[in-house]
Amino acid sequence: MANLESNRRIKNIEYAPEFTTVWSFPQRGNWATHNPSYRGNFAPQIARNIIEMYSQPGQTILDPMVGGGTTLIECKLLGRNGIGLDINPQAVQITKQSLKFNHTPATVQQVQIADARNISFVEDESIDLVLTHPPYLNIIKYSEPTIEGDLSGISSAAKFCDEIEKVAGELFRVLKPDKYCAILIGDTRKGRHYVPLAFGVMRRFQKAGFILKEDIVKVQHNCSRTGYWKAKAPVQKFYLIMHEHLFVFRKPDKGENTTILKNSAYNM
């Protein structure tokens, strides 16, 4: 394939960085091999704009839960090196089918099959950032019968949060200090409630060490779903959830004193 270029109008999307903390995409990026098929990825634009603002070329950039690869394209489009994991072989092999085109410079892009609670095999303090996008309980299911281990298999929220604390540590040892780590998670109902998925995410990483940064709210268009629900929900006296939180965390620095943060804003 001929080398494609990461410019900022590919294919007649037009690419802006963002500039506030509310994200919309009504038309996704459809440059170089990204491809909305895969059900469940994120828009290029959302790996665009935080790869651009938190990393450098050159560096390394790790997403532990990769699915349909689009964080490791968007890697290889702006020179920074990636690793791709999951624990879905189908995942990896599309991964590596969407990174099979030319470009300059050359980085290095890495995928293979790991479980993102534990992966040991990634260096303590290694990566320059993460940027995932895991699954929302067993909204989608991503592998059919479901792998042991796969998150998108678990129907208890207490216990999806139980697993992605095990994913935040992880994330914390690899992550080098004063970096950054990025989550789009978004939130579910259970029969007349909502519940509020994204948050309890957010208080694990916090747990784990991480400080939160930014709570980017991501606008949600073109759900497959969005008619079905659309003449339920005034019978059934609820609001469609079109709305997803891309959270932004930084592991602080070696001797940072956090006591400030911990003891107003994360015990409210």
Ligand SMILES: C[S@@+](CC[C@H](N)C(=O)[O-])C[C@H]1O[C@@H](n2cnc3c(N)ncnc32)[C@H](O)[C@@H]1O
Given for the second form:
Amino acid sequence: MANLESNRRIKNIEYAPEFTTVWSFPQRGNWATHNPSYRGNFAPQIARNIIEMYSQPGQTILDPMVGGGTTLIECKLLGRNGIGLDINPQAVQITKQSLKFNHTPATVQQVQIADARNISFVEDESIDLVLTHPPYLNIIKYSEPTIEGDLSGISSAAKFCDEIEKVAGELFRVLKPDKYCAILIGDTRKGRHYVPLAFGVMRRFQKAGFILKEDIVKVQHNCSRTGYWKAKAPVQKFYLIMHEHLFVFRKPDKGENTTILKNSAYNM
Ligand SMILES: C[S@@+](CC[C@H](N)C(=O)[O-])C[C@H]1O[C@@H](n2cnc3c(N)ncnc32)[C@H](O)[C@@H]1O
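The form predicted together with the named molecule is what I want next, because the block you gave corresponds to the form predicted on its own; please supply it.
What follows is the entire complex, opening with the chain shown before.
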């Protein structure tokens, strides 16, 4: 069992809420059982900011691609119930392990294998907040050989967005009206071109019915391949990608008039 500092002490030393749409965490939080060993995991500061901004203690938060468990560790520390799903049994094991610490008040953290494109066992309109972080195409492969349905096995941006649209549909279904869904996603390059994967994903979430609430730019640190590309970038005339997008969407409230978004200058 990990020996935890109190939440107050954690906040004073390592965490402060964000106030702008640019977030940068050169030092990732390492409180509780958080650690950087799950490849590509996000900083606990991301989960803590989103959870504190968009949910209340006692509510239920879903991360359908939970990876190493960052979202659920924060759920437990912040008094929220968590549902963590992943297609990879190894991720599920790691998350269960990372939740082995004592914390009060007691919460329920449910972790299981599932494909985020089909979570029919989660009831309609039962979730208070979604926070998730899919693979960015096949930049990091999370299973080898690829587990059927693992989105990190997809190399085509169009195909990836088609599958993300299925995830978005499920998240829209399970989220309560007027609640929020946050997703961290990055871009990539193909040959000499920039592939704006994040905007493709954003459009699919809008297509599923979500309204864009925030586009937060998250500065990337400690990318393992940055050194390699740094030498090539000026020669081949490109800039190193050093940001990701943290989109926050809102599911419209029941009976909410969203025509302003469809008919006005906001419609692109
Ligand atoms: C970027 S990682 C998530 C990291 C996580 N935010 C953390 O901090 O540890 C993406 C995860 O999505 C999972 N994944 C890929 N395809 C999936 C699918 N169809 N359903 C559920 N999980 C999936 C991968 O196994 C991987 O663990």
